[in-house]
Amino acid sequence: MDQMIPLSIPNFEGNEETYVLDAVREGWVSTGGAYIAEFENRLAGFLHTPAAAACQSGTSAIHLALLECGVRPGDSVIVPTLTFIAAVNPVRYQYANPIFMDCDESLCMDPAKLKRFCEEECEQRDGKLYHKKTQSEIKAVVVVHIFGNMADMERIMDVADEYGLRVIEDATEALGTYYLEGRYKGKYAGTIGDYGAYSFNGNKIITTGGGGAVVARDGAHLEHMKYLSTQAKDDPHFYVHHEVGYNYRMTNVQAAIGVAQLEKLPEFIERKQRNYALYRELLCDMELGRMFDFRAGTSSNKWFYAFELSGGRISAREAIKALAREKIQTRAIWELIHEQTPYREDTAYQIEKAAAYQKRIVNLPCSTQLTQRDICRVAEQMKRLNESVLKAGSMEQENRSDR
């Protein structure tokens, strides 16, 4: 009988047993240890940046960096709604307000609107950039890099410089995505903008179980941000603080399983490009729809394998339970935030492209582990899909003729 294949699952298969049994016979098994700093290390020298800080969540790395932006209650923040709402939900942390952003054929955010929103819907006094209708003033954007796949970060960035915005790169779900060619050739996602986030989470290409990080262009903010991180010591015996702190470091056995999974992040890179590109091959020519590209002039870490769903002829929750009765496990993508109840009476500006796609793309099964044999598995009751699906088209038009 087959077994079910799951959407994506974390890949626990090098040295992480011993990195975590060495750390908790060290006893450091909290937020202080050697696995720490080597995290660090080797996260910023993956991502040739000069450093990175380890934290408990992607969510948390958002959170320190809005903080570092200086959002304040009654600020705005320019935001993807097309993406999962823990990139958004930092922002109301903060007691300010999102303002939600369509997206482009990426599924990332669309820098022609985001420029359009800016010229029109906004006014520059005194350097800074404030919403006409809310008399806001708008302090950052974040940019999330959706399904690994990279944002246009030279037009963003152009907007940015001209606004005199922040850029957060959201790259949860972009470690290992680079630039091939352009103006950022060579620059990984989340060291272009002036902060990057990152997640391990257990569905991520690597996980730490939970867990994040950050990094930023200037040195002496992302020492602030992982001075943030671990309360605002200023006298860690004396017990003084001078700022309101957060519990947001990593622990070290967090970074222990960490250490391991950078080990072999090159090679699930390598596993996950190489899965997409067969199940290009398979899943060619279908009816049904296609399997969505990744931006051209990018080497992208290929996290999640959405398929587009087109012609209107079945749903993505009618395709997502027939596949799970097969024992393939899919997932849509996310609703929209701005139609979410917390986010309703918040702004949305010509939000279409975003609309349109929520409804029409499922995810496909995608772990490190994945064998030929299962993708071709996921391949042929894909195309099973697809006949039955056009065979139920083929009989609607019959009945109608007959009618």
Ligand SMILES: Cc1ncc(COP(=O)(O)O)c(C=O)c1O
Given for the second form:
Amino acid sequence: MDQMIPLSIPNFEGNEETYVLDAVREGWVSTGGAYIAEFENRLAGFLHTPAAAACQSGTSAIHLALLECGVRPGDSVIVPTLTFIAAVNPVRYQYANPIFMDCDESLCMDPAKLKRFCEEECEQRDGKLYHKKTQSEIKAVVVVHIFGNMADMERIMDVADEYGLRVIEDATEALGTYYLEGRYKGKYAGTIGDYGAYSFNGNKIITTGGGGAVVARDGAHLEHMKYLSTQAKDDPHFYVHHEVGYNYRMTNVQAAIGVAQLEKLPEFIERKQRNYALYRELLCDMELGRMFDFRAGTSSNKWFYAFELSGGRISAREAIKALAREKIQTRAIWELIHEQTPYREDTAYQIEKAAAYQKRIVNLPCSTQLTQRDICRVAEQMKRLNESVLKAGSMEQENRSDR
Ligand SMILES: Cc1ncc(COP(=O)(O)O)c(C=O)c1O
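Got the form predicted on its own; could you also share the form predicted in complex with the named molecule?
Full complex below, order starting with the chain above.
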């Protein structure tokens, strides 16, 4: 009998057990210990950036970046509507207002709309940007690199520079994606804007169970975020604090897993890329739809494999159910955040493409353990789906011409 093919599961083929046992045996299980620094140094080395701060989650990493941008109650932050809600919630933790932006064909933030919004809906005073309607100061933009695809950072950075916006890249899904050409040639997702945030929760390309990291263009800001993440301790031995801190630091046990995972990261990326290429080869020329592409001029980590259904012949929900019957776990893309209960009253700017893509995407299994046989099994079922959809289409045609 065929086994279930899961959507995305962690891969612990490396030194995870050894390093975790070491951390436990040494008694360093909390927010001190050598694995944390080792994890930070290796991550920074991989990203070709001077330093990184390891934290409890991707969400806490984004929150620290917003704090560092000086986002305060009543300020505004531009965010995507098509993403996981963790990229937006920290705006609310600051009692600030998200302004929701549409995506382009990459599923990431649309730079043309971002520019139009700044041009038409905002005004600049004393070097600051204000939303005309609410008179709220817009401090930053959170750009999410969706499914491993690089957002159009050249154009987004141009808009941010023109309007004095801080840029936080949520590079959670794009760890290892970088530019092959252009102004940012050799630059990794997360290291282009002012801040970059990463998550290492269970379904990411590497995991620490739960965990995250933040990087910054400016070393002083990075140090300050590290300080905030450890309860803003001004003295390691005496309890002196000058700021409100957070318990956001990664633990040594998480970092021990993380070091082992980082050792495997280049191999995981290669596997993801190879498996994506095989899916593409097997799923070409289908009326049902197509494998979603990644931005030209970049090397993507190809974290998630989105299949875009076309022609409205079958809904994402129906496709997911049909595949589940064949023991293949797939998943829809997120519901739009500006339509979720906590955010319905917030500004959403000309959301069109995100609404269309939201209905059409099915994410296919993408774990690094996938075998060729697994991928062929998924492709076989997709082809069956394609045939049944075509058959239903031609029957409908016949019925119409009979009438
Ligand atoms: C784009 C994005 N941002 C943030 C997060 C949140 O990270 P965490 O679960 O580590 O808080 C996730 C996934 O969980 C994500 O996909």
